[in-house]
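Quick heads-up: it's one chain on its own, the form predicted on its own, in structure tokens.
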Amino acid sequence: MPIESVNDFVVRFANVNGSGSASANELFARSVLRMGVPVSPRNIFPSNIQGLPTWYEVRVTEADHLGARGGVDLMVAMNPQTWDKDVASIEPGGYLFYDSTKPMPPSRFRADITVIGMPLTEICNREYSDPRQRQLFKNIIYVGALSALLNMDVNEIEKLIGEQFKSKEKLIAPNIHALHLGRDFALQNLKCPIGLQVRRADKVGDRIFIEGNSASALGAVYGGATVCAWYPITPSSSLAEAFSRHCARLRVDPETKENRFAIVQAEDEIAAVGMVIGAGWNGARAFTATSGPGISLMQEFLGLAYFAEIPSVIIDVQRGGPSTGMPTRTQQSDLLLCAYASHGDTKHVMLFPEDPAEAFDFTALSFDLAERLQTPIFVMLDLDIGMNHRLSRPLAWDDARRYDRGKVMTAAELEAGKDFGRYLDVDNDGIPFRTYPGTHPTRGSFFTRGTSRDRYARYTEEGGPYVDNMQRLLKKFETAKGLVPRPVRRNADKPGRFGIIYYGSTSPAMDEAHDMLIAQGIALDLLRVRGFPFHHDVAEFAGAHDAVFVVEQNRDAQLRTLLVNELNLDPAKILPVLQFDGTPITARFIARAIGDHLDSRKVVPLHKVVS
């Protein structure tokens, strides 16, 4: 039987990279959103410039399930190269929409789906003589056809086209014409609507539609960052580019028109982080945006910033690794790399945003933490958050908020004879005072050592002062536990033996999976970790359950490793649930993996087997 569903289905567009389909597919997603129905789109694209397959998936979800679901209800198959794979991914009872200009044998279809053919190429060849126009308008034509098949309000699509081309008005009419070419053909020649329909609702509210990289970049602006040094790398490049755009609006002196920011594209990631550390040493709030390979190159400089205690922020938009890995696929695979970056005994603070709103909040917070703790702070995004549009609560900022510059000794305090030791712990929190360069002509110069020293920054290789310094750094790390965002706990309606720990972009799929497990009569407590070092709540949560599932998107259970190592947990009680094929984790996978384990009552690791 054909699937019938209103405001609850998945559409996937299969295209060729470079065909101009991206804007048309996003137009479709935004049109559904304008009808008051939440959507969760994901762009799956290759790391080359042009010619390879690309997919754009739109989850239509009035129930507000913003994670990837798994499965496809309507496949818009525009790429012959991926035809077999695309057809195979359709749910039984689903729909296949394709270009029927060239006949295809029945063996290329499935008996359990509804096939909808439309001669898109023929229509374009008849209507347009220019090859590029044929290619571009073909995408708008199939959006028009979908508007009829799914019973969408075409007026909303027309308004969006007008907004999209408001600076190029001559393009508005041709695009609307192409839209109606597709819509009219579908209404006259196809059965409309199909079993999947979009019905106007009021479920979006005041939420905004924004990419995590753009939100994080705006958080850097509001967090006081004035310096960005970076080297292009997928999937973080758009973050630095967004910071440049935001600064052009918000960081230009209205009277003098002078820029109040510095953005440097360095020759490589090593130079980029070196510039950030130098700017932090000089009193600026500075950051770099990168991904796993960039973090690998930055290791020595990160050790310097940790040991010399220099504020700096590193925004890591994670991707598939190791080595070049999968540059345009998502993973949560840099946790151990960042937690212990550099040689020797190092431990770094990490923040784990779950969506664009927290990407904004945590990036702004990271600059306060960097100066308060005088250390590098890692903001751990990933491609799924960073490069996909997500419905998000509005970004909020309190204009009364003041930056936390940490322990900075002033010229007046130095002049009054206050004791200043650059690595002297006066408050028993592990954090010393620092001075800005030039604060005083003779006292409190900001002298920085990457070698062993005593509390007054005097060089020494004696064991006592070295141990004293290393223990103080651990004490500072302990202080950080009370400064990073606290975990978010969600208890089941009744006490249970099992819990789940998760973090970051796994959150929307985990929330939906939790609802699915409850529907199966399985009660589980949830804890979303938002920072490292782990708050005391995390150890308490683990201790309160017979076993805890740790859901993450990497092969080696990196969060689980951190939990076991840092909290001295019993490894047999901490059960990994892992997906690492580069696609976002799905609610179906999480619910099935945990449900199967609880049914079997066997304490075994759970992972997704990738063919």
Contents of the next structure:
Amino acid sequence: MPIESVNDFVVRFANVNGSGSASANELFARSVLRMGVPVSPRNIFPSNIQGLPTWYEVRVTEADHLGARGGVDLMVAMNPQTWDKDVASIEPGGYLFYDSTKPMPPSRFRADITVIGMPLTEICNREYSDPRQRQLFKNIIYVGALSALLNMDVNEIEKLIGEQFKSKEKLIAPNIHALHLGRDFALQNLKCPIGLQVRRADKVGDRIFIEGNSASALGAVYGGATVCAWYPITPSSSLAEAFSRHCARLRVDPETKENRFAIVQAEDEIAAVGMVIGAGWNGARAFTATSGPGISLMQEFLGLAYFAEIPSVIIDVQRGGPSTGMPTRTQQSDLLLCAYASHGDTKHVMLFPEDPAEAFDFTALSFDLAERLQTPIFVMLDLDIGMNHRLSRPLAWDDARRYDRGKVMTAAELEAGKDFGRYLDVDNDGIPFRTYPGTHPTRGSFFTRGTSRDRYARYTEEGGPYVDNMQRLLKKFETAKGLVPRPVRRNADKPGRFGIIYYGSTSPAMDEAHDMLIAQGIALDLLRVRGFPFHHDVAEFAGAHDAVFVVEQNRDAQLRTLLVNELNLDPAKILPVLQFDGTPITARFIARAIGDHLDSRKVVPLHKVVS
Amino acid sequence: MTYIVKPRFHHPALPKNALGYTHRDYEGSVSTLCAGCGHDSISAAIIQACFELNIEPHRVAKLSGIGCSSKTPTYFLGQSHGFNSVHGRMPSVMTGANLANRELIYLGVSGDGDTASIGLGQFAHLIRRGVNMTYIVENNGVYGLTKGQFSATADRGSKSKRGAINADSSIDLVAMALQLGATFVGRSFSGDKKQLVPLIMAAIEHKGAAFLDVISPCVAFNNHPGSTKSFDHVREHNEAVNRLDFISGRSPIAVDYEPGAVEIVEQHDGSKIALRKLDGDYDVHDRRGATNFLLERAAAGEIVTGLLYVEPDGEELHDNLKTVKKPLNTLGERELCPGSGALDKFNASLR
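Got the form predicted on its own; any chance of the form predicted in complex with the partner chain too?
Following is the full complex, with the preceding chain placed first.
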């Protein structure tokens, strides 16, 4: 039976990298949004510029399930290279849309799906003579055909084309022409609509459609970052580039046209973090954006920033590791690398945003935390959040908010004779005062070094002062627990024996899995961890349950390791649920893994207990 | 060594500079380097240069990497903030510091191991970016702190104290700095205070990346016959192209050199360098000529010293980045945060 579904299905576009399909596919996704129906698109792309297979997946979801679902209901198969796999991935009863210009033997199709052929190449060749136009307009033509097949409002697509080419007006008419070429052909020659349909709804609200990297970069602008040093690496390059764009728009002095920011593309990640540390030492808010391999290179400097207590922000857009790993696939596999970065005893602060809105909030916050705690702060993004458009609550800023510049002793305080010891714990929170270079002619200068020193920053190799300093750093880490974003807890209707801990980009899939589990009569308490070191609520949550599932996207259960290690939890009670194949985690996977586990424990589902 | 403290007492008749500071105000703590180390002479030259330039010590930021030379910032300018970073990475920390506050005077001290080996990449990129700073390499051709291994600036064929012969080609940092676009390049010798002090003064006043290679014999591991970085060898093979005098923009010009042999170079801030030419044909404004001259003399076994190249109106990193005149570290919410209105507009563009 062909799948019948309104506002709840997955369309996947199989294209060739560099063929201009990306903007047409995005146009399709935005058109659904404009009809008031939430979508969640994902790029699945190779580490390549031109010629290799690339996919764009659009989950149409009135129920607001923004995580990846898995499976494909409608395949738009535009890449002969991947044909067999693409056809095989369609759900039974699903649909295949393809370019039928060149006949295909029946053996290349499936009996249990609906096949919709349209001679796209033939139409293009008839209409256009320029090869480039044939290629580009083919994409718009299939969007036009889909609008008919899925019963979409063509006016919304036309409006979007108008907005897209606002500054290149002469491109509007030819694009709209191509759109109708496809739409009219489908209406006249194909059965429209198919079982999958988009129906106007009102479920998008005031939400925005944005990539996490862009939101995070804007968070750096709002958070007062003035220095950005970076080295190109997928999937973080678009973050530094977005910072450049935002700054060009928002940070140029209107009168002098001079920049209130400095962006340096460094020679490598080591130099990038070195510049961040130099700028942080000298009182500017500075950050770098990188991915796992970059963090590996930065290790020595990160230890210096920890030990010499220099504010710095490192945004890690995580990808598949180890080594070069899967540069264009997503994972949450840098937690241990960042938490304990560098040789010797170190611990670092990490933040785990779940979506673009939190990427904005947490990036802005990271600069306050870095200066308050005088230490590196890691913002743990990943490719799934960073490089995909996500429907997200609008970004918000309170104009009354003031930057927390931390404990900086001023020239006036020094002049008044206030005692300055760079590593003196004056407030019993482990955080000492610092001075900016050049503050006072005779007071407050000190030597910053990675070697051991006493409370007044004087070099020493004696055991006592060394231990004193290392203990103070631990105390400071304790202080950080109260400053990082608190975990978000959602309790089941009734108290249960089991809980789930999750974080970051797993969020939307977890929400959906939670609904699926409830439908199966399994009710669990949820805790979304948003920062490291763990807030006391996390230990409390773990202690309140017989067992806690920790859902994450890496092989080695890295958050679980941190939970067991830092909170001294019983490993037998902390159960890993792990997906790490590079694709975003799905609700189906989580619900199945947890359901199976509970079955094996022979837990009687709640509804059976109740009935 | 925390127990070594210099006495606060000093003679009331010590000469003072225009700011009323004495030499002592530019000193740091007692050096812990070997007695007779060339590096201590360079520290003394830095102290003298800052004293004569009437620099407020706290307006200098001194940065270094790791090694004997990188320890020296502790021994001068005790009222300046110092940063002893990680091995070979002073240039990146320096670049970041300079971006944060363009108003301070930046002094980077490094060694031949720190700059020519582990830090060669960062050195190159700092120079090509034109970071406004003075970069001094205290070059002894040897790893001192780890007890005498060859460094990358050791000449091919030179002999270590233990008798090993260096078979690798040496890196000439001066030639590299010229090639990489440094706008001020000089070489000197730690034992030649008369040449070194004005060179450091001119480098500090220079706008842009100023590079100084200072040969500084290691008395412990590289001052024996067979070493090309020993006191004797350098003295015998030193080919100075010029002697210079530095005249700050704030003081009247008084040059006691014979006319004809003297060239006055005026820098962007009005300060002047008076060059007494020792080699009649040598032109300090000819980057290619300087490179050729270096190679020629090196082939003859000579070490060229003096001011080798200067571009008085060079551009620096902040010019290229078009940053505001006010130091970035002084900007607050008003200048940096676009506010909720701009954010609402941005949100609206994403629907």
